[in-house]
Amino acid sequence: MDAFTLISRAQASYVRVIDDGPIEDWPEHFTDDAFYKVTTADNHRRGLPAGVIWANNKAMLRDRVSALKEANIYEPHAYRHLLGQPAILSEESETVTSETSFLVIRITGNGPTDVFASGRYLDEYSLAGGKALLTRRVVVCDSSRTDTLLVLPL
């Protein structure tokens, strides 16, 4: 399969563990020693390293659900993802770069449907056994303003 076919599979997987579940296969699809990062357009513009959401191993990224099912107390709610076609910017070897657009609506249990983020995914994949891994995810949100619930992935 070619790399394009390869990171579509592997974002739709993605962004269907996060609005549909289970939550807890969301870290697999990153590789062990993955980084994956949160920010703003204007942060990753002026080259600023934090992020609102910061993990560079999987380990990282699977105490957060954990954070998610056991200890964090937050309104029900949940996501549904829109995604773009993922931009190939460069590959090499088994490494692929990619940008894809997205757009995330929050569905609230009795309240209403809302524009939640909007931005886009900076990615580098490692492409082997047939499956693309996420090895770097840079979420840049398009708003500086970050909702206090961003509670699930983007």
Second form
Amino acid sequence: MDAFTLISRAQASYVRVIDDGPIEDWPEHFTDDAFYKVTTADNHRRGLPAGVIWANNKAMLRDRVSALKEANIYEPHAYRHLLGQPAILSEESETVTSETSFLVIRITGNGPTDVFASGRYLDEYSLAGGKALLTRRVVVCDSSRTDTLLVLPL
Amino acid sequence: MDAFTLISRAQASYVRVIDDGPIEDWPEHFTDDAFYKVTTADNHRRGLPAGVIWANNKAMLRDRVSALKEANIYEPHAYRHLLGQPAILSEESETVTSETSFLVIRITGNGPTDVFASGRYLDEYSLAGGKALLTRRVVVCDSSRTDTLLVLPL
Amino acid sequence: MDAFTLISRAQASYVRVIDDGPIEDWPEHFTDDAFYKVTTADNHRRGLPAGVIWANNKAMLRDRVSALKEANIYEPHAYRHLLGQPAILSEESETVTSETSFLVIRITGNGPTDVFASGRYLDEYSLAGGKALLTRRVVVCDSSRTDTLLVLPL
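In place of the form predicted on its own, the structure of the form predicted together with another copy of the chain is requested.
Next comes the full complex, and the chain you just saw is listed first.
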């Protein structure tokens, strides 16, 4: 399977566990020492290192899932991710970098469905073993209104 | 062609005939004895069997197209489906199960464009003959406001 | 690589340069004598030839980029394109026709994110040299409110 198809499949699985569960599988889309950051387009453009959310290994991502569940602020079935197709930027041996646009829709009980977040993933994937795992994901949110970014994984 | 690509192509064709016509081709994306149901996330989670819309063969889907056209409530070019990539859950011989997120946008004459529906397809595909046909599609809508779900195929 | 994957990759690259830059790379997704038109579903259905935007070679597309930059009305990072998967309609030697749905989200500084445009691309691709380049793209916008269509490439 080519890199494009492997990454497409991995992305589909990634958003599925966030939107429909089990959310515990979300960290399993990363390598053990993966880097993960959520930031805003404005901060990213200005080269500011600080992110809204930050992790540099899989254990931290698992902690984040536990925190979300304990705080009871993560509610599956209330969000829907839609991803664009990955733009493959480089392929070197088993390491592939790509960018992918995303859109997250929020579904409220009786109110309207609205656009919750949009942006792009700046990714580095390892394709070792015929499976695409994230070694690095920087989530760049288009909007700078970051208060709402803490309630679910992006 | 691999299962992912075959299913991706089938999905693209599926939404095209709904959004841009000919709507008569919509049932042709199913096998003769396919099962089709539209339900809500809430009903689906609670295991309630009843769906908003229900069919267990292709002839019923054709009847539905006729009914929509006669009632004049189906208006092509007024909706736009956007699908995520299929998450392949199992592949066994020529039978593949997958899940795919969807988003439907409604375009009104002079008013704003808004999000009409979102959710996911729980699918079983037959890949016999090098073509992906649905043997089963359960459409799980995120919102429980089902009154609006009757006006177009999902 | 099959036509579906080649076109999917080209589309991902196309929307990336519009949304995140460099916008100068947008014309490079077309062949030298490519035809490009933006029109509305209503005009397209009635067979009206006039389009909102029109070009019949790559140089005109480059001029358009220059004009947008000079007029300062193009602002990257303020829009986000989401594309559906391409529906392949015909494959003949190295020429492939396809249709793809699109959705464009507009991000405003402090206001809400909303749906800016939706519609479909009617495309003809050349796959010569193992790369998908547009020889023809007709952008059919769902809405007839065309005043807003002039601010960014679609």
